[in-house]
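One chain is shown next in structure tokens, namely the form predicted alone.
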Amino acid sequence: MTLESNLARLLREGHFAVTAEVGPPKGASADPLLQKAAALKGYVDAVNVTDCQTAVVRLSSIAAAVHLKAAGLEPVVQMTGRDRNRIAIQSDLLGAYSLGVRNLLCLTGDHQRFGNHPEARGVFDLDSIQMVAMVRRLGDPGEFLCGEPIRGERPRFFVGAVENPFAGPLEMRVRRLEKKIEAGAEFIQTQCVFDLERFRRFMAMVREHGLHRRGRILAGVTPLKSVRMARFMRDQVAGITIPDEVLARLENAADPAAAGVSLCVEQISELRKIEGVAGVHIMAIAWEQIVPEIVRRAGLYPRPAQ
């Protein structure tokens, strides 16, 4: 039988939805993950859980997401195509819905070259946008990429995928926002917001072009930990703006931590004053027992039943 997905349910709803992110560990245990699972627990409407992020390999993304669902929180697998041909992403996804799977978010993934085995060899059979639509192939009308039907239950998930407001011409950003929202995308993440005036600005072409309406937006946000941890994530990672004045807030405090979390409870206030964000999504990096921390502070707790 199928089931919507509780996440799918909230932003049907029209609640403000909270979703956070785990990496699963770089071994064969689950008890580093149920360790976050439990801080998590209550707090938070679904958790992301990532699939080898920048191309370290970790314990499968489908694996450690039915010991969140064991432990009471509902999943969101990331499946990217850097890995796996279409026939390795459809069988991986029968087997995530059947064991109770619901969510899907889409990714191309990080290039191997980022990771610890760069003498890989790339897959990238689907891009995210391709995947989206296959994804929505498989649920309706039923069928596998190369037309054969189906037998037995489909696979419906609530089919999610990600965008940069921060990386090259908003414009551009928003053209590929559409396309994934036109190949099936029924929610989106975007990349952790820093500067708000620029993602203001992107919210404003996204309504322009209806696609508030059409995909669920959630704004990511990232606390802070240290002044090292900003400098490292405005120099090193492609694709993330962080303004000055954020960074010497940082560096101007007595304990930066404090400031980081004060910080992120701000950017969260001012991100539901944005028409057509429809939630946040919380991505802690290895700090995922502060989440609880900015939700309450944030307003967002308790959150709705499922």
The other form holds:
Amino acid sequence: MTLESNLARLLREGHFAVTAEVGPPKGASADPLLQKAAALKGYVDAVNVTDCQTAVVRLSSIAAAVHLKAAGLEPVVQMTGRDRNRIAIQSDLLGAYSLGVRNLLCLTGDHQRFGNHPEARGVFDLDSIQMVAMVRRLGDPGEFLCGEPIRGERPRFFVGAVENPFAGPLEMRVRRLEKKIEAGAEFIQTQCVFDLERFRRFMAMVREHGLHRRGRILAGVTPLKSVRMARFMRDQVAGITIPDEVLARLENAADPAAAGVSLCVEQISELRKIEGVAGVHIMAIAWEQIVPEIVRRAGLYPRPAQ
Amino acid sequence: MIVAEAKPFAEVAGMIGGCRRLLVVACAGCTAVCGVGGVRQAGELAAALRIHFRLKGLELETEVTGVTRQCEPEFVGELAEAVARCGAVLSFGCGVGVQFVADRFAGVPVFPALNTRFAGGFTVSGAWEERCRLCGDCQLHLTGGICPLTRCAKGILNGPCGGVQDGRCEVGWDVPCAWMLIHERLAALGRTELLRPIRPPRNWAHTSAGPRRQGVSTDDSGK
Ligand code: SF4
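Given the form predicted alone above, what does the protein look like in the form predicted together with the partner chain?
Everything in the complex follows now, all chains and molecules, and the chain you saw is the first one.
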């Protein structure tokens, strides 16, 4: 069992990190997850496991993370505040740490209204920022949210949060990022970047505030597989903007999927040039097999040793 | 005020099923103001119920009355004679009113005619809208007089989340993002510095066992 997060070490050593995302299956077997994971192995430094994303019931993110770890991948457990109050979150995190999980991504969570149990009561006891602060305190000084000391080993997670540079005024986004970092977020994964122009402006403001030095920023990217998917993401997924020229490139391509991959590779090389971008987070939704090709073509293969 | 809505007719008809005589009690408080619990609505429902049962070959007698506020025992007490005559009550009070009627008349079944929804008011957009979660720890001075616990779909205290688009909430595009409203308002007031500190998790521990209480005759400390 590694004692430290590999992702944390790589970022600290100045490597340009590569993470990817997998969604656990909607059944009680880890096989589908492990199939996806097999494709990613060796191509990414860590793999995010989503926590019932879009509020659809799936195999638990912590259990999935343990499966991934056994398969030789470093997991990043996503934890949302939608389904658990502060007691359940802290308890699950003690358990996750005891099972070898070292990376944690804190999110408020997608609203249950869009999931497969819209009748569920949303918990939202903690928002993402409050969760980050709580988790950092679990590690140091080693106390629960209530102030009681932790007995024995403390969970010292490498704690991350997300930020969406494309939602609302930039200045407000940067201020919220600052709050996340002040709460103790050590790494940040952003919403997928399609609008590089806006992302550059975002990063300029991030640098002005020195936030890139306090938290490692991993820019999100998503390969677009088809025009339909691109339109769906633009029109239906909250917080995603896809500029017209990006869409046009797909529309005019003989092979839109190939164009989507090329676009993604180009985006990564552009993102690498931006000061303060410490890595990329590849969200290839239901298209995990494409990640190796993207990583190779982006010149990010081989990955540094774990 | 308390905002309520009428229950579906079939649900009310179902719950009063076996009753032969029913006292239908309006409330002149909140539920009358929001147009669902006044004497007129009580009378209309009573008539509809009578017809409904008559068509089924059953006889239902109704007596319609009203009180100033069902959430006050003194007013509820005025119903004593009528309740004794009818033996069952259909209340047009909010959930508080229904329970006060039930408390006062222990041996009598009491049915709710309304669904009590929230504490709110009638807004410029022409709808009744929730404005207060009655959380017991008002922070409106920090948020420009806009309650994020109530008006943000996720009750986020350090917002906005990454789903806001064009000032609209990701959970429902017809609703403005509460946190955008807060930002705009504090910006207009020149008080955006209020948004800098991280707001800690809310303290939900103010309940004693069960309902919250206040006042001289009760003890909130639970001792
Ligand atoms: S968009 Fe705004 S109101 Fe809606 S959940 Fe996010 S922060 Fe709350």
